[in-house]
Every structure is written in C-alpha cells, then in structure tokens.
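Single chain ahead, by itself, as structure tokens, in the form predicted alone.
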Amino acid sequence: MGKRILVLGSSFGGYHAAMRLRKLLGSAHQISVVSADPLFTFTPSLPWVALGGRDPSAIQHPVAARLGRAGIRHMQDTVTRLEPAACRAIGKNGVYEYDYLVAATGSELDFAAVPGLDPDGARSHALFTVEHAMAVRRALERLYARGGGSIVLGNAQGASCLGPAYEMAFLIDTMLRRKKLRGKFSISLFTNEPFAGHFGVGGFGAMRRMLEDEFTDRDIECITSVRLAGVSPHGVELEGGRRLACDLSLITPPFYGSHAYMGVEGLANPRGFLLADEFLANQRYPNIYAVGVSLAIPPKEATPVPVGVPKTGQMTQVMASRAAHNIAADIQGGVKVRVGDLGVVCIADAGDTAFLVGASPLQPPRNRLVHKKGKIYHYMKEAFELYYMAHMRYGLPMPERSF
C-alpha cells in the first residue's frame, strides 16, 4: 500500500523535497504539499525588487502548476496546529493526514520582539516578501525625490537573516552614488553581531576586514553588539539611551520556527523551531523530518547580544534533498544519509561589486573557507536567479550543490 507523504512549504525547501521524493519513489506513493503561498518567490532577489531593479513577476511563479507536473498536489492553506501521535496537521481549511511528514515551513517573523518593529505600524520596514519590497521602494523613492535624508538599517537581537541589512546598506549607498544624491544622505547599520560578518557562525576569516573596509570606504556607520530598544517617530532607539535619527528604517526582526509545532513534548524548541537527529528526523517523531529555518540549529557559541544561526537557501536545498532520500529509505529499504557538516556558498550583491563567500563546514574550525570580492559575482547572481527561475517555469535540471 502506497504511503501518504506530506511536505509543509513550497519554498526551497518544500518545493526540493517533494520534487526529489517523487524522482525517488515514483507514482507508488501519494506526495502532496501545504503552503501558505500559491507563489514560489525567489526571496535572495527582493533586494533588487526593493530598489527597483526587478519586477516582482521575475522572481515569482505558480508553484502548484510545476508540483503538478510531477503529479504532486498543491492545496493552499496554513497549517496551525500539528499532532504528530495522530499523524495529521490541522490547517485553516482543512485536516492533512499522512505517514511521513517534511516540515520545511520556513519562519515566522517576530515583530512584536521589539515596539515599533512591525511595518504594519508604519514605523520600519522588512524584506522578506514581494510586498515589504514594494514598500521599500516607495519609500526609498519618496526619499529620492526629497533629495536628503537618514536611512538606518540593522538586525534586531536574536536575528539570524543577516546578509540582508549589508546588501541593502551598500546597494543603497551605490544607488545614491549613481543618482548623484550619495552627499545628501547618512547611511547607517547596526546589528545584533559581536562584530561585521560574524554572521551568527562566528565570521568568515578575513571577510571581517572586507566589510569593515567597505563600511569606512562607503561612509557607513556600523555600529556592532547593539540590542534594538523601539522605533519611534523620532527615530531608532538602541540599548544604551543612543538614538539613531532616521526618515527610513529597515530592520530584520528575529524568528519563530512555526507556531503549530509548538506546545508538543520532543517536538520543537521553545522558539518552534524542529528537533532532529543527524539524519534530519524528529527523534520522537521519527516519520517527521525538518528541512530548512524550520530546523533547529543551536549557535556554536554565546554571543554578548543573541544571535541566530543563518539558513540559506543553497543549505535548504541540500537539506531537502538529504531528508527525501532518508524517508525513501524508511520506506523502500536502503542506507540513510547523516547530514554531515553542512556547507554554505553565498553571494552578497553590493551594487557596484559584490562578495562571495563558501565554507565547510558552516561554522568554524573548517576544512575550506573561500571570500572574494569583485563585480563578476554579481553577474553570477544574476545569471543563477535567472537559471533558477527558468528552473522553476520550464524543469531545467537543478543538481544538488554542496561546498
């Protein structure tokens, strides 16, 4: 008898999972997929949507339509409560029953952590969908036309997202470079990081220097260790009584893994974010695999002021795809695969150059650290946006990439 296979999210890691459990297990068993969001958004590129570089429709598409080419259903719905001893996910619109179970949900994004957080309030700003990158550009234009003004980007304590608030900063510093306005304008970024590039994985070897040579030569103020206290009207409000005076503010705010996983004993951490064991399996639920934020990664070490440890979406790949072979494993017999020491390659855009970093493992002492610097990688993540999305749109190949 077949098995019923459900997979929550339908972003990189949602989206990898199912598509390598249907290559894996063929039509025998049922695959579905429940998400929030009838859109697969390629989000490394809401930087260049946010200023103006991109039209949201180049970095979006449907994703049911390519789930169900490989004859996966999609069913649009979020999932609220999960009861892993009954094995079924209750979501606003329906009940999900199944055998085996992906949790690659990514995150839910704290607002409430700091006053005045939310861009609902209109007080700051975010990036983590099409919409808060349209806001941005809005506002960024309206500061445009004004002609001067303070910009204060930063990540708030317990952030993990952080590459983000650096692309921004230099992308709007080369922005107004080329507007001519650059003079007009104070830049600056705080952040939760003991210092620039830490990166919640304790740095990136000489990385460090780049950045704090890049903050020095663009006359942006980096102000490092720093808890977030409020955005008020008059500004942003740091731990300590300083006050950074700003006209846009753009702030990552820290993570809940899912509130459905939360409250179930063995289940998530405090934060709702999955346990899982070195083959990405629940150890309680071991029918239940986390792909992705939705996994819980502790940080190598303590920080002054917290600090998350980052989940790219290069990693969430390698991770789905790890996590499919393992359930299809339990289920056809084979050999399950560890997780290993997981890599990372990452390519910041800083406008006018950008940085490419790459280790193994993710956090140090590693057996290979790579950090260059130079315009060509921001030709290459242009050119790996537009292979992912015609990925998306027309099923060019997408191999596994590990470093």
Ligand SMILES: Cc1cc2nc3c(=O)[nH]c(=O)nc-3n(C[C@H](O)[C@H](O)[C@H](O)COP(=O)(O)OP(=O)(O)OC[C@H]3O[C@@H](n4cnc5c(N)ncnc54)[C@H](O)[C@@H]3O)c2cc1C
Contents of the next structure:
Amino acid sequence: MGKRILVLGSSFGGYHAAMRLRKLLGSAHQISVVSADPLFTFTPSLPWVALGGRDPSAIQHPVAARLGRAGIRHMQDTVTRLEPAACRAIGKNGVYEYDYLVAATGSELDFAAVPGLDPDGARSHALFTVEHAMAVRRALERLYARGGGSIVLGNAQGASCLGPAYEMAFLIDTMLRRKKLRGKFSISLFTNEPFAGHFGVGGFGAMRRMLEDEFTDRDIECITSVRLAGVSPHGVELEGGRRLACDLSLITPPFYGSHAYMGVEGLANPRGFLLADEFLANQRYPNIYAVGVSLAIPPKEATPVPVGVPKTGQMTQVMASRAAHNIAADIQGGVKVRVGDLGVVCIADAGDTAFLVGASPLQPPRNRLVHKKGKIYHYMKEAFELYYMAHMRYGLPMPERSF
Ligand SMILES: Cc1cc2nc3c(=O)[nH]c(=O)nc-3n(C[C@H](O)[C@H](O)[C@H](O)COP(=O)(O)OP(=O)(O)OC[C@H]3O[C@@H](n4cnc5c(N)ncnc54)[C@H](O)[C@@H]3O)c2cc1C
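Okay, that's the form predicted alone, but what's the structure of the form predicted in complex with this ligand?
And the full complex, kicking off with our chain again.
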C-alpha cells in the first residue's frame, strides 16, 4: 500500500523535499504539503525589495501551482501542534495524518526577547518577509526625503541569520552615495558575533579582514560581541550603557524553531528546533525528518554573546534532497546518506560590488574556502534569482548536482 508522506513548509526546504520525493518515489505514494504561506518567496532578494530595486511580484510565486504540476497537493494551513506518537499534525483548519513527515517550517521570530524589537516596524524593523521589506523601503524613503539621519543595523543576541545586516549596511551605503546623501547619514552595525564575519561558524579565514576594511572604507561603525539591551524612542541601547542614535533600525531577532514542536519529549530542543541524527531523522520518532532552519544545529564553539548557526537556502536544499533520499530508502530499501558536508556558496551584495564566500562551515577544518569581492558576484546573484524564479514559474530544471 502507498505511504502518506507529509511535508510541512513550502519554502526552500519543503518545496525541494516534496519535489525530490516525487521524483524518487513516483506516483505510488501520496505526497502532500501543508504550509502557512501560499507563495514561495525568494528571501535572498528581500534586501533588494527593501532598497527599491525589486517589486515583490518579481520574487514570489504561488507554490501550489508549481507543486500541483508535479502531482503534489498543497494545503494552506498553519500547524499548531505535532502529535508524533499518533503520526498526525494538527492545523488550524484540519488534521493531517502521515506515515513519514518532513518538517521544514523554518523559524518563528522571537521579538519578545528584547524590549523594543518589533514585528510592525514601529520602533525597529526586521527583514524576513516581503511586508517587512516594504516597511523598510517606506522608512528609507522618508529618511531620504528628510535629507539626513542615523541608521542602525544589528544582530541581537542569539540571532543566527547574520548576513542580511551586513548586506543591508553596504547596500544602504551604496544607495546613499548614489543619491549624494551619504555625508548626511551615519550608519552603524552591531552584532552578537565575536568579530565581523564570524557568521556563527568561527569565521571564514581572511574574510574578517576584508569586511573590516570594507567597514572602514565605507565609514560604517561595526561594534562586535555586544548584546542589545533594547530599542527605545531615544535610540538603540546596547548592554554596557552605549546608546546609538537612530532614525531607522533594522535588527535581526533570535529565532524559535516552532511552538508546534515544543513540549514533546525527544522531538525538539527547548527553543522548538527539531532534533535529528546524521541522517536527518529524529531518534525518538524515526519517521520524522527535519531540514533547513527548523533543524537544531548546536554552535561549534562558545562565544561571549550567543550566536546561532545560520542555515542558508543552499544548505537547506541539500538537506531536503538528502532527507528525501533517506525516506525513499526507508520505503523502498537502499542505503541512507548522511547529511555530511554542507558546503555553502553565498553572495552578499553591496550594490556597487559583492562578496562571494564558498566554504564548508560546519566541517572542520573550515579552510576549504574561497572568498572574493567583485561586481561580477552582484550579477551572479541577479542571474541566480532570475533562474530560480524561472524554475518556479516555468519549471526550468534545478541542477541536482549542486544539491
Ligand atoms: C533577508 C534574508 C536574506 C537571505 N539571503 C540568503 C542568501 O543570499 N543565500 C542563502 O542561501 N540564504 C539566504 N537566506 C536564508 C534563507 O532564506 C533560508 O536559509 C531559507 O529560507 C530556509 O528555508 P526553510 O525552508 O528552512 O525555511 P523558511 O524559508 O523559513 O520556510 C518555512 C516554511 O514553512 C512554512 N511554515 C512555517 N511555520 C509553519 C507552520 N506552523 N505550519 C505550516 N507551515 C509553516 C512557511 O510558510 C514557509 O513555507 C536569507 C534569509 C533572509 C531572511
């Protein structure tokens, strides 16, 4: 009899897990996706939406249509509780039973962790959705019209998605230069990392120096290893008493995994990130696989201020592909693959140039890496976005080799 495979989430992790499962299992088994969001959003382009270089429609696509063409049913719902002993997920609109589950629900943002962090942009902004990006765009436009001010980018203690703060600092600097307003604005960046470019994995060799030079050249103050005390009407307050004047702040909060997984012994850690073994399967409930941001990955080293391990879109796709392979191996027989070496290639854009890093951040030694700077990487990032969205819209093949 065919198995029921339920995928939670339809972003980088959920979408690719479902598509890969369909390819590996054919139509003999039922694959369904339950996801809170009807749209796929290409998150790496959110900074461009915030800076006004992209409209949301360019980076979003109805994911149900794409999945539907592969014979995968998409149901829009928010799962509020997982009952792994009964093999079912409880949603706001229904109950979903499964034989195998892929959990790819990303994260929830813990705005309550620090006073003044704010989902609505009243005191501070975030950059995780198109709505966030449009709120940042409007706030920036108000500041351009005013002709001057102070801008603060930051990563709060416990934050793990660290790159966007850097990217936004450089992009805003470039934009202000193009508008011939740079001299009227101060830009500061604070971060939980022990040094610039640590990125929750101990850094990428000389990339630290490259970023420090970039901050100096662009006259951006970079404050490292610091905790955020709060965001008040007077500015961004750092622990130790320093206050940064601020007309616009964009701060990455810490993450939860999902409240839906909390409180089930053996399923998730106290922050709601799923526990899994080297095959991405939960040890207590081996028919549950975790991929992407929702997976618990402990930090490789202790840092004075807590820094989470980031999971990039590309790492997430690799995990999705390997989890799908292992579920197929469970069902059809075959050798399972370990999650192994999650090599990443990441491009942080600065508008007038860009930074490429390629490394194996989770596998020591981390010295198998490349980091480069150049405008060519800006165009590579644009080309990647175009190709990715063309895949979503028209089904252009997604090369499996890289995943
Ligand atoms: C501003 C920004 C820039 C980035 N830039 C890059 C980059 O340049 N390169 C790169 O590789 N990565 C980048 N990333 C990281 C990348 O976006 C993530 O690695 C990726 O989105 C993780 O995918 P995921 O599927 O694990 O989770 P998510 O993308 O968070 O998706 C979670 C999915 O689960 C659904 N969901 C959540 N909760 C529930 C629930 N309770 N019930 C049902 N469905 C639920 C959501 O609707 C969504 O479909 C960036 C991230 C941000 C925020």
